[in-house]
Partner chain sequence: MDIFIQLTLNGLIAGSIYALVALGFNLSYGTMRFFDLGYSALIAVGGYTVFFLSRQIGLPLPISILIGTIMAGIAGYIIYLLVYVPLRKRKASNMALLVASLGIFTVIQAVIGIFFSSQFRTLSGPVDAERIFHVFGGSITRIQVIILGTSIVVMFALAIIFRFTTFGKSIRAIGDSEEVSKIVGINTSRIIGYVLFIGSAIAGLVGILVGFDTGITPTMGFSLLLKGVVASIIGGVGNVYGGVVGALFLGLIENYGIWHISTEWKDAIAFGLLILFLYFRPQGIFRK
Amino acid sequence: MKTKWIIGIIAAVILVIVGIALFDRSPDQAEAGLIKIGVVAPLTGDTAFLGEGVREAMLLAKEQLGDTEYQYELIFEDDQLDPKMTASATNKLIDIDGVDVLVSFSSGSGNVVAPIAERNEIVHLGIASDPNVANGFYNFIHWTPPAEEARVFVEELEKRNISRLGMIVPNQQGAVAVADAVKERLEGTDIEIVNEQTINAGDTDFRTAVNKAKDGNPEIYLLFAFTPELEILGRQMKEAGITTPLTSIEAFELTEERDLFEGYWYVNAAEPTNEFNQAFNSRTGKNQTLGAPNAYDIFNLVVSVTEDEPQRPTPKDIAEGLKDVENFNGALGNLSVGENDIILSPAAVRIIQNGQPVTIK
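Atomic model of the given sequence only [the form predicted on its own]:
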């Protein structure tokens, strides 16, 4: 009986040791040549077309890879731009999938992902306007900075001799960051904000804000909003009899109903190269969407710094590599990482013509 008892103990110890070997291996041991990139984006809901653009662009970048030292896996999670879904998707990618890199879309999502990534020491690249998304060692932004968009926007106002500006701004981190940059840029100019209205995401009745927006007789209205609020706002302004021109920074590319803004100029983030546009169209049969070239660049930037490592890099290695990026040839031109871990790119002036965005300069 005693012998059987001893044998049982030995067997249990062996099982524990085997279990540790099988299930408690480090990522370097288990997947020595695999880099996992987790992407949180709106793949269903009103903004699904934007998330789909991000997904298609990253898959395009992966397909274009030649021979590489390491293997790269993309894992996509849907958040519908809902903060609760963003947090759940991010934790799943870290805890279950064991990703090395996280990618998020929008300032709202980026502000959810950034502290989680920093706490878990996972590299995070946000396609976002709000500079707070880049706070911390592991967080980066690939988006044209609000200050650059504001500079180009104010220069265009001056060129068109516009001196009275109305603004309608939602309570959303990215929109507020860009609006604040515009206000700062207007200091010392002859352009005055004669009216500013705040709206809330999720609302469907903006008629009070629209009626108040007429005060001060603006020469142009600057709109910030995501779909579907943007389309609702555009319709309700028309219903109110407003014929004053509309403009935006980015917003006109956040909708598929661009006919609402036909003929209006606006400022957008950096213009992608013709090569990227053609490759994206060839793959999808569609024009690129806002954020798609950024996603394409993010994948290639991660690959670039990873391939420079003689052995499988840790997230810390990848973060350090990204901080040193200079003159990277991307879909959005020549890219470098600034001192605030924001990948710098120039803004462009565009116009909606025949329902499509067309670059003016």
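Got the form predicted on its own; any chance of the form predicted together with the partner chain too?
Just this one chain is shown here; partners and other molecules are left out.
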């Protein structure tokens, strides 16, 4: 009985290995004109809707492509934002598919992919706020750095003569990164953070935090949360009778419940073009999700760099090409690759007006 089990298991393991080996095509056998882009994103699990947005945006970019010198293939692998699955997906994309370019989503995943990409000399573009993700020759970030968003945000506060700021920060990487940048930027200004509340990401009862947030009488509340904490917060603040204006960095752009934030201004990482918004909306029936325009731009950036190469570029050529990008016209406006291999887009102040985000001129 027991030996049968063991034989069965060994047979199953061998089958899996053989199966994987059959799929294994080493990178140098790749077709001459084919550029492979591997994308690691959460396609299943609780954050799947974010990964879906990234995928739809990249497929949209590929469909809009006209005649090109080279062919492009997109391969998506799921990681559920779980570091061990990110490592699995990355290794699979490099080893089995032989991709030339990797794209990752979130700082956590980016931090896992970056060292693997560097070691294997594969270009990696992360949609991530943590600058560590861009460490090394092959690693890039396409995400407006928190410092840039904080700069525009603080300038807007000063312009509006606001001096007492309240902050509600979920304990999530992206949120804390931007919150830290805002605090740093506020040093030396007359603006004071009169109240700061940390909330648990994944919780749904923020009532006590909301009540504590009333202390110090802030003139405006800066909410760092994204869906779904953002909407729950918005509701519970209204229920608690808070009529103080709310603001956010990026989050209002992406909510499906814009009526909660009607009339409020906020800072967005960039000014997404209307063409992209409309194309994305008509394709998916949803508003753009976090990082979707970045993913769209990343695809087009890679294409623009490779199309300039007379011979099929190696990952090294692509990396060098990316470093020279200047004034690229993307879904997030005018893009240039900065010193630290971070692709910059100018942040913009926007407002929810009649349920639509518009830029304040």
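Residue numbers count along the first chain shown, from 1. Heads up, when I say rigid core I mean the largest set of C-alphas that superpose within 1.5 Å between the two forms. The model shown is predicted, which means the values in this text are computed figures rather than measured ones.
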**Fill in**
Here the smaller rigid part turns relative to the larger between these two forms; that angle in degrees is 18
**Item:** Shift in Å of the C-alpha at Leu233 between these two forms after core superposition
**Value:** 8.6
**Prompt:** What is the Cα shift of Val178 between these two forms once the core is superposed, in angstrom?
**Reply:** 2.9
